[in-house]
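Only one chain is given next, in structure tokens, and it is the form predicted on its own.
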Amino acid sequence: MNAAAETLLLRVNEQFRAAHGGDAALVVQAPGRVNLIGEHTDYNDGYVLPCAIGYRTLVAARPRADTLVRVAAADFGGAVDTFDLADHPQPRAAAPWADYVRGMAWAMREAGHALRGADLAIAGDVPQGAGLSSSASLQVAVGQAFKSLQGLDALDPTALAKLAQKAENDFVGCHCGIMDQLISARGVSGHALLIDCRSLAASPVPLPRDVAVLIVESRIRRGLVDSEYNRRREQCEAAARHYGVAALRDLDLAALEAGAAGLAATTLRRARHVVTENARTLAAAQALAAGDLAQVGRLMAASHASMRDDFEITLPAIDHLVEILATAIGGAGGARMTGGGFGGCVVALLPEERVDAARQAVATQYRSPAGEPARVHGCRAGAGAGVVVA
């Protein structure tokens, strides 16, 4: 366990003792994620290529004899939320973080899991609002805590991810796809996962040992993502209806262009992004497995251009940040925006030997619209959710 992980474990245990007295029975974790390529394809039954990262949410937990859940959030000043499982938990707008906890408990009970009460404490280091899926990390971690406390061994990682997605869709109200929750639950150390979001089949794709993953926080907090995310999803669904297919995953570019008559120009652009992004994601998985980082970089560049021009979810500062990284990397890798859009992070894949140059370029050439420097994180592909072993 590295120093950052030890610090996080100490913090969640201290929060548990402060809020509940005594020690937790166990501590679980669920990671955030970075998506290497495949943006806004998951809710279109398409393909994505994410990896779990070293930033994660920890939940310290202890069972109760009643149906109360008391949860303390270290990242929000030790704020405590209490709800009764017997009362069918309702959203609590005054504490948005609590809705992810309540929503996960609600989804598990809706699925027939007879949860008992628990004392919980939460601490995480996944940057919030940066596009690294802190919300999915929290939901999966809460689900893992209930699973581990109550011995719900039949609840496999994929089922846990589906419940976390249901909580976000139907309780929190963001109509996300399955990618964030699935990679948090099923991540494989040292690998990205090529996920088929229709079948939920996931194939590990090894990351070459000499390849670095850089996550660069733009310091632009994503302000429009929920409303615009839902709008993009509605546009994609409208396009699928136009073509008479279950989802845009069922189209290739030729079919898209052949049947475009009568489709609004904006909706066509949204659909074109999804169709071409699916093809890029499959090609990128093959190139990464073959160690062809130059091809991966070309596909990442095309992905970013598609998000900018067809899906319209980037911002000028994000585009500039991608250009800085691409120039520093040269043809030996690539960079693109990652996440829902309108701010957040850029991900770069590059040889280890070019990391220092990329960091220096970002430090000297980039400032957010508010004048803030980017934060650059090097990461390794990590494992999915589970019990923490100190």
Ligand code: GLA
Second form
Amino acid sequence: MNAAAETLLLRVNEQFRAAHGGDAALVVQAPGRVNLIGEHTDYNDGYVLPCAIGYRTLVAARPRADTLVRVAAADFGGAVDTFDLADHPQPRAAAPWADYVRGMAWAMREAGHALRGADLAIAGDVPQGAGLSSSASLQVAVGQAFKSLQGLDALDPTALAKLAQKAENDFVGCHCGIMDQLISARGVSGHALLIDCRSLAASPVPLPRDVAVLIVESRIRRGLVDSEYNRRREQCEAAARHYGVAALRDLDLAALEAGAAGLAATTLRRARHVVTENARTLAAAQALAAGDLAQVGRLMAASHASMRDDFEITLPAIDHLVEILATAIGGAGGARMTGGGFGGCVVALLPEERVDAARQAVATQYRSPAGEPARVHGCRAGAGAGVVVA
Ligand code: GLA
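Right, the form predicted on its own is done; let's see the coordinates for the form predicted in complex with alpha-D-galactopyranose (GLA).
Now the full complex is given, and it begins with the chain already shown.
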């Protein structure tokens, strides 16, 4: 275990003792994620290529004899939320972190799992509001805690991810796709996962050893996310209806162009992003597996341009950050905005020997609109959710 993981384990155990007295029965973890390519394709039944990262949420847990769930959150000053599984838990808008826990318990019960009460403590180091899926990692970690406490072996990682998505969609109210939860539950160390979001089949794609993954926080907190996200989703669904297909995944570029008459220009551009992004994602997985980093870089550049021009989810400062990185990487890899958009992070894939130059370029040339420097994280693809201490 590295130093950061040990610190996090100490914090979650301390929080558990402070809130509940005595020791937890077990500690579980679920990671955040970074998506290498395949943006806004998951809810169109398409392809994504994320990897799990070394930042995670830990949950320390102990069963209770009653039906209460008492949760203490180390990252929110030790705030405690208590709810009764015997009631229908209600969202508490004042404490969004608690809604991810309540929502996960609700989704598991809705699916027929007879949950018992538990004392929980939570601590995480996934940067919040940065587009690295801290909320999906929290939901999956809470689900993993209930699963491990109660031996719910039938609940495989894919089922857990689907319940976490249901919690987000139907309890928290964000109409996200399945990518974040699925990679948090199923990540493979040293690999990205090519996920088919229709069948949920996932193929691990090894990340070459001498290739670095950099996550660069723009320091622009994601704004407008829910409204713009949901609007993009509606536009994609409208386009699919226009073409008479179940989802945009079912179109290629030729079919898109052939049937475009009568479709609003903006909707057509949204659909074109999804159709071309699916093709780029499949091509990038192949190129990565073949160790062709230059080709992956070209596809990442095209993905960013498509998000900027067709899907319109980037911001000028983010476009600038991508240009700084692309120039420093110089064709030996690539960079693009990652995640839902309107702020958040840029991801770069590059040969190890170019990392210092890329960091230097970002440090000297980039400031957020509020004047802040970017934060750069070197990242290794990690494993999905599981038990840390039993
Ligand atoms: C957010 C959502 C995901 C996905 C991405 C965009 O992270 O939670 O389901 O749609 O945006 O690719």
